[in-house]
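Given next, in structure tokens, is a single chain: the form predicted alone.
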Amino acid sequence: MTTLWFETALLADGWARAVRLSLAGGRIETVVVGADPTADDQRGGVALPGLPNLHSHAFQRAMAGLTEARGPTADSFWSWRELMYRFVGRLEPDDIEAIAALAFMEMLETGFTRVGEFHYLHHDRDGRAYANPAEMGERIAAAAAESGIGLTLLPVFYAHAGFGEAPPTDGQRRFVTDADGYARLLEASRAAVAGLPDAVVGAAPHSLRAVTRSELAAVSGGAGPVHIHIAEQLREVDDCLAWSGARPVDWLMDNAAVDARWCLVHATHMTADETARLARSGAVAGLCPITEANLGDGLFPAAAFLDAGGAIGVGSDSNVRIDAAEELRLLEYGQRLSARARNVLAGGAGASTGAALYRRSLAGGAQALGQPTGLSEGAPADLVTLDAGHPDLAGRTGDAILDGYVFAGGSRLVKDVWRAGRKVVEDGRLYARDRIVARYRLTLERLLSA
């Protein structure tokens, strides 16, 4: 058994002083408040539950900074997507493992302790299936094992290039599958993650443009989380209207049994009625503020959605920049720019914005990824410690600590990280950092010189 003692910790029922956590079997066995430290305790300043990252495409970490030169016409998500298709055509299984390991390392070092990997790169470069349908999924699992991050693997069902069963394009050949192939992929994916502690496998119909109504029902009908991209771009909304006469979120609510198992990623462009319907469904809105800003998606109607009782979580999506605190900060700042107001998502007079963002993202992320979180007995021992001696936390107590973390110090405040009871980050560095970075550098130098 490992025992940890903290000056202050954010427990399920609020902040507490002098907290001892006993860890065993990857979980928190006991929580004692008001404890005196002992010689056997590992001591820390501020302890937080680790934040879930509910939406990632790990391979896109290798594209960070490579798509920032303007094209011959106005750039958009759709022109970025063509660049992504060209890049993904080069990747081999070893490359995926090396890139994912670096992405997962950076997640842990900034305070994410579990990732929802929305995994759609399934096939070989020529589009043919690997002998093992989960060859690429096994590489994601290997990267999770090396880094130590918790994994919710979300194999993607992707059958069509657009609404109305448009045939896939050549750039999508590594993604597409059919119902039988997807069933084999799910079975192989469960085997791929079997050796990881508390791994989860869910389902991910890519988007409404990539599945039919019957395919959507088949893919989403099993157990576990269901994640889908939706209403990210205005063109997607227009295409959905032209195809069905309904907007994407309305169409989904009318044609699928959306409930608390679901995570609707982005949901950027909704009417007031769609916003209220999504909130009532119990599904989580998966928000990725850094990527949504980078791709020019737009701003999610967060204030209205939260006022309607909606649940949110955050994700790193394209991994152009991986930083847990920055996702939260940018989520609030986007709302401030839109509303021309401050502390938009605080949730009430006198409430802390940083605390509201952190607590909501903890709860929504845990729901979306199918694993509980929080510093409570029986929960996974996934926790982050902040440097209590950092200037940005000077004199701070309670929720002011989270305001200091989210809006001032950010990821540089992250000191140590435990995942499933194992310390994987110490003094801001993952235990395997040097090895992971060296392999990533060699991989990118080869890919970019080809």
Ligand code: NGQ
The other form holds:
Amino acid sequence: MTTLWFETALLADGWARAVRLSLAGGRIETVVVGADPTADDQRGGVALPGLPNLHSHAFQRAMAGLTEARGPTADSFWSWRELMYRFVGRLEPDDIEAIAALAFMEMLETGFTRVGEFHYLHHDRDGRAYANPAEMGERIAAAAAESGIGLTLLPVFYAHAGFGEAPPTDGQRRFVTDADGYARLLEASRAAVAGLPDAVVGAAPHSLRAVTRSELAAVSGGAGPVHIHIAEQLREVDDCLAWSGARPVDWLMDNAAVDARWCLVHATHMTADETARLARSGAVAGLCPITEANLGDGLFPAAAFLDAGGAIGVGSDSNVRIDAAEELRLLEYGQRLSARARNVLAGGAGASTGAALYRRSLAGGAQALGQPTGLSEGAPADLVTLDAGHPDLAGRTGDAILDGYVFAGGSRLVKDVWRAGRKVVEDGRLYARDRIVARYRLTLERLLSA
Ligand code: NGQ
Ligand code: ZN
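Alternative state: the form predicted together with N-carbamimidoyl-L-glutamic acid, after the form predicted alone:
Below: every chain and molecule of the assembly, starting with the one above.
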């Protein structure tokens, strides 16, 4: 039995002081408020529930900073995607494991305790299936095991290059499956994560560009979470309109049973009516502010969506930067820059913006990844501790701690991280950091010299 004691902790019903947690079997067994620490307790300053990272393509971590030089034509999301496809073409299973381990390490070190891995790199370099259809999924699972992060694996169904069943391009050959192949992939993916403590497997039709209506119905018909990319780029909206007469979010609402199992990633470009429809559906909007800025996507209508009761969570997507507090900060800053206002997402007079963002992302992330979050009895023991002695937290209590964390200190405040009841990060460093970094460095040196 592990016992922890914190000066202050963010519990399900608010902040509490002198909080003692006992952990067993990877979960929180008891929560006692106003407790005296005992000699056996491991002590900390501030405890928060770990934040879910609801959308990642781990392999893209290895491209971070490599697509920032101007190309021959006007650079865009689509020219970035060409570079990304070229990079994908080189990756072997060992590379995926090494890169994912580094990405997952950085997630834990910066305050994420579970990742939704939207995983579409399935086949060998020539496009042929591996003997194990979830070979790559196994490597993702191995990286999750090595780092300790919670994994919600979202094997992707990908069949077409564009609306109207356009045949897949050569650059997409490592992603594509048919319905039978996808069924085998899902089964093998479940086997691949079976050794992890609390993994979840969901389903992920890549985008409306990549699936037909009937494929969408077949892929989303299971019981677990369903994730899809939607309405990220204006060209995607225009193409959808040209093909169907409807915009992507409207089309999805009209043609699929979107409910609380769903996570719509990006949903950047919506009319007021689509925004209200999505909010009413109960689905989570998966926002990836750092990547959306990096790729030039646009700004999600967050204020209107939250006013309409919508659920949100955040994801690190391309992993060009991995940092939980930074995603929340940039989400708010995008709204401030476009509305020319402050504290746009606080949710009411007197309310803390940092706390509103953190609480909403905890709830939406839990919903999207299929595992509860929160420091409460029975929940997974996934928690992040902040350095209460850091100058950025001096004199702060309650929600002001979250404002200090999100807007001032950021990830340098993260001290220790507990995942499934195990301490995996101490003083900001993952236990396996040296090994993971050394292997990643060798991997990148080889990949980039090729
Ligand atoms: C992806 N990433 O699947 O990695 C996509 C690019 C696409 C983002 N959408 C590919 N950010 O959407 O076709
Ligand atoms: Zn994505």
